[in-house]
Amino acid sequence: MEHGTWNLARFVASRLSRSRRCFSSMIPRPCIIHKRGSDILHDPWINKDTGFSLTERNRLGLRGLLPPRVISFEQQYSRFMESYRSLEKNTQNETDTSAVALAKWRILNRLHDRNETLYFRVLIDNIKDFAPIIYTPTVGLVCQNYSGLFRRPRGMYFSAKDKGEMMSMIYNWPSQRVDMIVLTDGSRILGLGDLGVHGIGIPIGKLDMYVAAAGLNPQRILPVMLDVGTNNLKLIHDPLYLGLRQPRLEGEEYLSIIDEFVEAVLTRWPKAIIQFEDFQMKWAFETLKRYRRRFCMFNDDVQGTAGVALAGLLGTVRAQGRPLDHFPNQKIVVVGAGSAGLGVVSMAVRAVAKMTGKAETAAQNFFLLDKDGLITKERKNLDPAAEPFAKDPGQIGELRDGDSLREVVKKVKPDVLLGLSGVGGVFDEEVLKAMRESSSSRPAIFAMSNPTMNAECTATEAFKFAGENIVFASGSPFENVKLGNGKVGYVNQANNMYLFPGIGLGALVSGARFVTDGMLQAAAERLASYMTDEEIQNGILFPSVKSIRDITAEVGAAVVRAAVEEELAEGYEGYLGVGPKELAHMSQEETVEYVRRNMWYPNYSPLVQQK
């Protein structure tokens, strides 16, 4: 037994050698097309722009189709920055910043329309600048504009009239074999509500970060919109509006519809990943009980979200000074019970359980309120989904069925005050100066709502109102604060970022059966210790986004030994993939150099024509 495992071992790490010499070289593999001239420089996964060869122009029926001069990859993407910061320069004084982001991002989509390589170049190269304009919070306004900035189809679209032709339509899609599937039904879009077709910005900013933080290739992605209609009757009357002018599907009818669809996905691509994205709540939880032990599957709201969060709280504690065993003393109040809420609270009591055993005493610590006040069970009309954190008003002291989040803050004294309401300027001064009072001497303040103008509170006015000894984290960036004598006010990104793109790699690379709650814990848990001791004492409890790459491979690593842990990994037949048997006996480090290995990252491949 030993000396197989000694073979094992030795047959991965040859593996990973002769993958590093590959990868390190940057020498792209040949890419097998069955188009010619002009149709090439249509289609973004392989187009080059100026940047083909003359032999390639000759090879390829492009000779006249493209100016004579051939221009580098490197030349291009300098070209392209050049134009980028040339209309930073000329927005810098603009008063309108959501104009100036929307051009930001109007520059972006224009590339990516054309060609995707040199696009993902340019959004992995300057991903801290970029993130906010493909991603959080410049994909609200793309959402809330969409029908306005429609030039091209991205994607896919199945609606409500596409019932019963859902399995023929699936192969509608030109690529062979999709890996990452991130679909929305537009009914709970960010902080905004009802998008209802707008909401498939959301899937394509979603992929965008998959590719650039996770490396998936972006010839195996598929942002997918399913468009049951929508109950805004704003857009039912906008005349540019692009989806059905219908109310939204409900219950039976309304699953046949997500069931037709998924059914479709896993007959022509089986070993597809997909991510539930911005369902509204009772929908959200409603799929993932219905799917996450068909399928590999999970809700990014419900559970990415969730995962941020508790890497952010155990990050919290740390900062505190205090161990990680005292996370179970930590008195955490939660504004907001829709599934974003509900998720972390969920999560942050399994990780409670898990430290104390003690599961039926596990939520005590956690006070969870709605725009109704706190939630007990005194509560009529108990959403279910809220009712194992409801309160019994027998072991709440002075608290009541309602209390205000003002009321509550005053008497619980908590440790850690997390928004997900959706509502701006929830967390508003008198709140903010009632957790001066924390039984922490240094409180942590959540405000996690997305987009931008939906965050509870701002950095500038959290450590106004509440001191300058705080930790703070939102959903959304903002900048560091400057504070008296000097220092500076760190503000972190708890974003989903850091986590669904390790989710999704892990889980793809390690051929997991299903997404399980060992697995996203084990991504949070990674994520919480990725900080040093010196950064969680300023106060830092989130990398740089410029890291990103890295965290990922760090996050997927875990979820990869998670699977393997649980005997749910399968294998991946990706280009560097490996059995079940190999993953087992690979060590740590040699889980993440593997995760690393299967990333993809853009250069020009050569171009093979096959009749």
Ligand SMILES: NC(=O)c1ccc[n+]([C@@H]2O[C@H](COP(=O)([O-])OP(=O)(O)OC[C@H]3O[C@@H](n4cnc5c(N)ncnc54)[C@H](O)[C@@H]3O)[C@@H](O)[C@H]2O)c1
Given for the second form:
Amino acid sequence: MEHGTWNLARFVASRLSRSRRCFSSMIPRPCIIHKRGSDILHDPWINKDTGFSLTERNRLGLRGLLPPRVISFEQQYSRFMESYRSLEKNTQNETDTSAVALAKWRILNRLHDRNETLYFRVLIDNIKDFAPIIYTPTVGLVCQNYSGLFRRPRGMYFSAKDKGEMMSMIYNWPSQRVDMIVLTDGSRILGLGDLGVHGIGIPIGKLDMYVAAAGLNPQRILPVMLDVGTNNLKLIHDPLYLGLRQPRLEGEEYLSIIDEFVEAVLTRWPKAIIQFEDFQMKWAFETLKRYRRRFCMFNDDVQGTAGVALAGLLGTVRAQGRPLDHFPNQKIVVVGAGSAGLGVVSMAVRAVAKMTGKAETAAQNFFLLDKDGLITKERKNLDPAAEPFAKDPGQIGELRDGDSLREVVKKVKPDVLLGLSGVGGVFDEEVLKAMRESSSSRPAIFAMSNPTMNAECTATEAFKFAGENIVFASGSPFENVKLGNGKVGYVNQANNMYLFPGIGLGALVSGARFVTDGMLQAAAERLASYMTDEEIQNGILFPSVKSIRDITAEVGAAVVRAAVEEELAEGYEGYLGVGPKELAHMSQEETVEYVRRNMWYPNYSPLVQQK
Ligand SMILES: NC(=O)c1ccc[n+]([C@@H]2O[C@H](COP(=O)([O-])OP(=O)(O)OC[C@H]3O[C@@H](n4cnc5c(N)ncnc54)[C@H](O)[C@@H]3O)[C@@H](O)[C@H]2O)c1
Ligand SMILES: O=C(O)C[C@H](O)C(=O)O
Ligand SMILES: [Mg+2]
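For comparison with the form predicted alone, kindly provide the form predicted in complex with the ligand.
Below is the entire complex, every chain and molecule, led by the chain shown above.
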């Protein structure tokens, strides 16, 4: 087939007519099931509650197991939203905001446990309201209270006691096919530290976002907890703790558990993608190095975060009214030299090197701090991962190793202050006021740590102390700030949710062998270019969460094109799957359409039972 002669519409039509699979993007197609009667009502993947038609009730042995009236999907939807809105109304004056957040989570979780089609429809339609409940920040609270909230298991749990058994355990998962796994060991849950097995809430929340934003089929996702123990003594001594009450495995013992799990997954589902999430830094880097050239995986905290931050940094240059090629001149202070901070600096420095063609000087305008202050080459026991970004002491205003954040901001006068420290309030009044002396007339403050309590500062503090002309972004959502005189300080949410669904989806529908730096760079660049100049001038660096499906399609397509360019796209065996040659011939627009068409959308499908 010649380039340019490939016709997406014709191609999609031909796929639609020949496919017999049970999920579709828009048109409900029959779903083949192997269950009957009450087993159907207890399976949230296929349950429709009172929505089963009378003919379906007859066909599936459901007659008499439900009240006689058939309630339509739209009626069920309205009834759920009414009960949610009445909870909202009844709790609006409640001062215990955590209790309210958990009550909202419970009502959504009950629906999730009962009827996934309805759950995902309400989630997609109300993503701006519901993302903060099923995802950051409430998901952090859920993990902290997991033993009390636990009713039904979700996902799979592999523990150190399962060594030697994982290859058979993986077949206990009821779905024949899994496309996307989010895996954690619970060792660094948001900024909340080691929450052991209770960290399972994070993979669940991330995969909910995959379904909502990337349209992954919920029957093909798998949240996984690898329980290798916990070093959180409070949990070890808690009689209701649900995980192994032993210290974390270390060294080769630890790695052998991950190796065994990975082997088991890839034996059953060789094309599954594994997203590593909320691993403590040493294992985040070690596992990334170990696996990234062996199968299709990425670490969201290192790589997804880096792309989102880079998009924000490029947006800041535009918001400051400067041309993009000014980026290498921006002075950027990064607070936190962990998996996220180092991921951000590495990617941003690579972008500078690409722009200037000078790798040796690309890190000169980045200033990295950890809990012991500014990192210089004089640092004792300097972490090799931080070494390329360590400053020469004496550079700019006599910088010294261990200089405090206040000193660094005063001496450097940065254009951007970016926090990934996990420590709430480190951007205090003095630090924020010092940002008024920034060499930019429109400095940016990125308080990216999660959840809300761990943000380096609040939005209100940032606008109050650093000035009304700043650009502001936070990892957890904050309300826009009223500045008086009808002016509003715009709050961006700089969260990796803008990228990981598109990275995963792009890797999936291209059949990429690996996730490369080139694919990640393409994802970040697409996110950066998504905003118009007008939006950027108004301080809006990231799109509204409301358009997350659209962004994800664009990011996914950028990842597909990069995978094709790097000759890593092996094709996708899905409902609308294509081979590598067809992928190679798609235009940019056709790729976006192809990605979009592969998104699952929640509708009740007619159920057909096969013995
Ligand atoms: N917004 C997002 O999308 C996003 C993505 C990833 C991580 N995060 C958040 O970033 C935070 C850090 O994650 P991580 O994986 O890098 O953790 P990490 O534990 O690997 O690293 C934390 C780093 O912060 C440093 N630090 C601690 N206290 C400090 C202080 N007072 N001043 C300066 N530095 C200090 C530590 O020395 C370490 O270098 C978490 O809160 C996490 O939720 C946000
Ligand atoms: O989970 C999030 O909201 C973002 C990020 O992955 C984090 O660990 O904080
Ligand atoms: Mg994370």
